[in-house]
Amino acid sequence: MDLRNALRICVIPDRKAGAPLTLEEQADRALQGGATMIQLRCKEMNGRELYETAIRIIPACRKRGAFFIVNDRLDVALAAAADGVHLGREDLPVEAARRRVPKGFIVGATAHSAEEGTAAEAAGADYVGIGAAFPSGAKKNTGVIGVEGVRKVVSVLSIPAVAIGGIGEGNVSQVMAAGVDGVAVISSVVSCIDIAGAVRRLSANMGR
């Protein structure tokens, strides 16, 4: 699978969204419903809980053909052979984890403008995550840009990209619209009952 075709359906599973599941039993329910991609990102996790809870997802996704990236810590997602990191504006620099990653090593960055889209793209990001599209509850202190907003950062990049930011069945293809390649999911899928039934439920209201 290229990097635009797993973009498609990022499921980030969290612990509050979607309990009483755990992190693991919530990817694995997005990935039977056709998630591409799961990102790990636990905030109150440290880095040897994220690693073994790492090493826990990888074989599913490994099973279902679907990436993994690990959120914020480049450390954990080299030492648990994930398929990459992503990186927001506190993180590591992108163009300094370029240096330190193997070849097809993912790096995805963030973006909420087009100038740091074009930023990002400069620095050596694989991808750009775009948001927020909509407000959020799962990250209620990040600015919303809107739809148009995010198609402003498409236009600027020659790398695929991918929205977040309070994205559900009822308004995906509004963001497909603006020209991502895939959208990022968090409490829209994994705060349901039936988690694969979400994510395929997302699929068919994607439109493109």
The other form holds:
There are 2 protein chains.
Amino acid sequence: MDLRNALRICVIPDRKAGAPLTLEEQADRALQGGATMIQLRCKEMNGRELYETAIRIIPACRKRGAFFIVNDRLDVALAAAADGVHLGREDLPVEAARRRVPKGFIVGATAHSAEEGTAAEAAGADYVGIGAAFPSGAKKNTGVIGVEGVRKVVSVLSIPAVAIGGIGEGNVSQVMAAGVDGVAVISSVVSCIDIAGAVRRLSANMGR
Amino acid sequence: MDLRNALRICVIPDRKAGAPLTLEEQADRALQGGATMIQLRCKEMNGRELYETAIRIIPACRKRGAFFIVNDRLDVALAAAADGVHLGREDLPVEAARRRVPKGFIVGATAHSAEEGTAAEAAGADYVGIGAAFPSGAKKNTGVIGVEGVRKVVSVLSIPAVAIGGIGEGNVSQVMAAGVDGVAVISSVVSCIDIAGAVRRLSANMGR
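Can you switch from the form predicted on its own and show the form predicted together with a further copy of the same chain instead?
Expanding to the full complex; the earlier chain stays at the top.
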């Protein structure tokens, strides 16, 4: 799978939203439903816990041909042999990370505006996560830029992009129409009793 | 400077103990007093803040010929081109880190017992931090193993070692006599109004 295809449905397991399932269990079910990428993000875990969680999730991703990305912790991503890292504005700068990773290792960045999108691409990002598309409970204090905001960021990029923030089966077609290659989802998927089914419904509603 | 010499006086700046000075200011003063290594450790900082702090401290270390090590965050250490990383038991496993770092990059580990010391060396650590030598306010829930405990760990190692935990000018000669190559200090140095002087007094009292 190439990166653009792998970005179609990125599921981010979440301890709270997905409780009582573990992050691994959430990832497994999402992959069964057709998730093309799993992103490991858990600010409460220390490096050791993240590493051990990563090496437990990776085999399921490999088996399904899905990508595995670690949020923030490039060291965990490298040590666990993940496919890449996703860096937000509180994480390492993209250019500093880029200099230290092997060829082919994916570096994703977050953009909340066209300016940030342009900067991320110039810094060497392989893809951009654009958001927040819609309001969501997962992240506070993050500006909601709406579908039009997503479209504006996509318009300045030549690298692939995913939309993130409040995306579910009811609104996924709107953001896909804005030109992104896929979506990153948390609560709308991992809080469902049937995570695999939620991924399937999301996919069915993407419109392409 | 080789690693063994660089481990003589490792100062770990601390936001609380060293307030109101910044970590950089504390490091500067410690280096003026003759610190041979600075370790950046701040669990409250995100990756971006750690990286930016690291690249501000490194030039002062280089100027003085001191080593610069990052605690826990191997990614920050690599991105900032630090001399190495120090890994505790909540951080990445030493062997996983070892596989991903360039030749010559220092990987330090923590040991609280001879068993952990042996394991750290077998896993590929370049040096071991042994502690806690004495009770200290800096870390809770960490067992105090005393000078005899430090001596036991040193006795099983062929790699260099530093003692850590509650060490100051009054007791530094005791731990040095246990066979370590140096000491890592926090409060006893950075909480002093004259940090450089505190490092000098520590050095003068080491006994060798």
